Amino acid sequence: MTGGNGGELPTQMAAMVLTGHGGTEKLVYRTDVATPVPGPGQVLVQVTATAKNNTDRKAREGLYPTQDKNEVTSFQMGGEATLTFPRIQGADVVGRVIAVGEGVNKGRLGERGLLDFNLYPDARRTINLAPDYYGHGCDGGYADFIAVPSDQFHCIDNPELADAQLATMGMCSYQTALHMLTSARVKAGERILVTGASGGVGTALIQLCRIMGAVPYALSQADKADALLKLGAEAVLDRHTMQGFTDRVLAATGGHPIDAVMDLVGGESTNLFIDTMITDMTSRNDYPRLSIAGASGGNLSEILWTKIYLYQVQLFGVSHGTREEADQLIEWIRTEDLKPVLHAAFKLSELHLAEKYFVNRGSNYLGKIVIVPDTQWAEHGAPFALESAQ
């Protein structure tokens, strides 16, 4: 196979391979992988950064049940399994342009861009109704190299992105938290209760909130406040004490209720979250929504269903947004509208820590993790290494 520049690219490639549901044992780093052959209307990227995202561990770990609460498995909206091993994990792909397949211009050449991370089931662009992604239902950017379809392959060049910083505002995160406020039609004005909110998502959803006129209150870590108003959250609430909940949401509001609840956590504090919006229904202007895209805090809640329907509270599951969702998002990037929020960069063989780092990570982090190839570690990597970002 030729690259860009003439040279032959190399026939087999480093990745870490998913082999199974499980720990982290069942993620195997290899060097004689093969390198994947672009077809027509893909480009062949040579990754640099690709962003961890909850949802790796998730899907590695089997915790996406449908039918039964035991049930170890993974998204099936389509009707069958996609997640099939071995597989190579890893959404948020950047990297370059280093081969084109039949179709494809190749003035593409040397691009450096952003993958939309979907595997989108038809050629709607305002409707995602089963939704997969890359690094699941095929292989994702855990690797040296990946194929994807050249129009979800979306040229950055800002030249004040590094490709880590870049990789924190991929698709899977910010797409999701852009279809989690559209889907509950949040408007300007609006006060929104953004739950998990020092994660991926939840710094996507601050930053979404103001581009769209909304008013962002923070549900995190006590001592995050300070990076969360920075970023532009109105104010902090603390997730460790949650006795009298609804009544300092009101004080930090004002008195006013919340309008909709973007919600990261789930579990016990589902029915809490709901109060927030319910304390004055005369003085709203539309129907409570609460939006669901997580369940950190536990698949499971507890709410009656008498509360749900006699204060008429809207709900909106949300798992990926659509393909016209991303283009916004990839404007608002070019725009400099959105501002990566990078934690820190690990190398890809060293997924395993990485892995460790994010299940046990302590008060000091916020935003994304990076997986950068080691092969591009020197560049793209080393200057964001954790010891860096302490």
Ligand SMILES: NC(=O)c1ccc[n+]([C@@H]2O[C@H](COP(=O)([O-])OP(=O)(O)OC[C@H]3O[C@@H](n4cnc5c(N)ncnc54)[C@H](OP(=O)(O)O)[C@@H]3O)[C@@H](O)[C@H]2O)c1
The other form holds:
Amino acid sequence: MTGGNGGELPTQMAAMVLTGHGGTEKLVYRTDVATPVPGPGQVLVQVTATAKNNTDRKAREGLYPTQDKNEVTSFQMGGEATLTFPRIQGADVVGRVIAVGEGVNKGRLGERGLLDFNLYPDARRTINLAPDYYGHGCDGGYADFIAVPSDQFHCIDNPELADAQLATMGMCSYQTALHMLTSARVKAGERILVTGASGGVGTALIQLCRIMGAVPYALSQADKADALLKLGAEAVLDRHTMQGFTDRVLAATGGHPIDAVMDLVGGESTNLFIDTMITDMTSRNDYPRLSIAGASGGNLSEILWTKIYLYQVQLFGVSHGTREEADQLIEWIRTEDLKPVLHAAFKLSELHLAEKYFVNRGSNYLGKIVIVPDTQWAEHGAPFALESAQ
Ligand SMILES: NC(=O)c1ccc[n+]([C@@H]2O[C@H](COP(=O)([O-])OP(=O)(O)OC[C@H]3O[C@@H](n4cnc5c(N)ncnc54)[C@H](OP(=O)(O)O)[C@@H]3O)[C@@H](O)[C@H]2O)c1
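How about the form predicted together with this ligand, since we already have the form predicted on its own?
Time for the whole complex; same chain goes first.
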């Protein structure tokens, strides 16, 4: 295959291949994987950075379970499991167009861009009923090259935004965050509780609240408070002291109930999060709303249905978002309304280390880890290596 510069592209590439459900031993670094060939309407991207998501680990471990905690399963929105092995994970891909498939304008060659990670089930722009994604239902960006639909690889050429920084703003976190907010009809001036606030989705939620004119209150850990306040949080609540939580929230809001909760934590805490919205129903202007897109704190919650229906709490389950929301986010990245929150970069061949670091992350961790192919490391990874993480 010939690249955009007329040179022959390698027929084999390096990739981190997931060989089955399990621990990091299931991730195998190979240098003899066939380089994908772009089909009609596709571009071939030379990957320079791919952001890590919590979902990579959960998909690898088979943690989309039923109530049986020991069951190993994959999510299967479209009716059957699309995660088959071997699989190359990695959803939020940045790179450069190096070849184009039939029907794609050659003018795209050389473009730097960000992939919209969705495998959309259909062409509808405002609804996405069976979410699946690159790195799950088909191969993703933990590789030297990836072939993707040209209309989902969005050119972003802001010169001061490094490739690794751009990858942190990928759709897995940001589109999910935006869909949490739009589902719950979040409006300017509303007070929003963001749980799991220091992670990929949480840091996206804080920024998006501010763009929409809403006021985010972050639930995190005390030693991340300064960074979260700088990012846009109005106040930061320590998740290690949940006793008297509602009173602490009311003290932070000046006595106003929370308008909507964006919950990434779940488990037994969600009951307390709902309480922050129902303290004074007559002072509210809209129903209490709870968007849920994650369960970092546990998959089972005990909540009284009487609380849900008597207080008219509206629940929104959120997974991914829509084409329209992806376009909006790309625009906010181009206009630099959104800022990257990059913790550190790791080499692709050292993804095992990144996975372990992610699970055992320390108190200074905020935002995203980015994985950079070894061939691109010097230019795109080394400036953001762990030693230089802030
Ligand atoms: N629905 C979707 O399509 C979708 C998309 C992306 C992510 N997700 C899910 O959303 C959740 C967040 O994703 P993410 O990528 O932002 O993950 P992340 O980067 O790992 O962040 C999660 C944050 O939650 C907090 N946390 C972790 N364990 C906790 C616990 N036991 N109790 C309370 N807080 C805890 C931590 O923040 P602090 O230490 O600061 O509290 C952590 O930074 C995950 O469950 C992920 O699987 C879902």
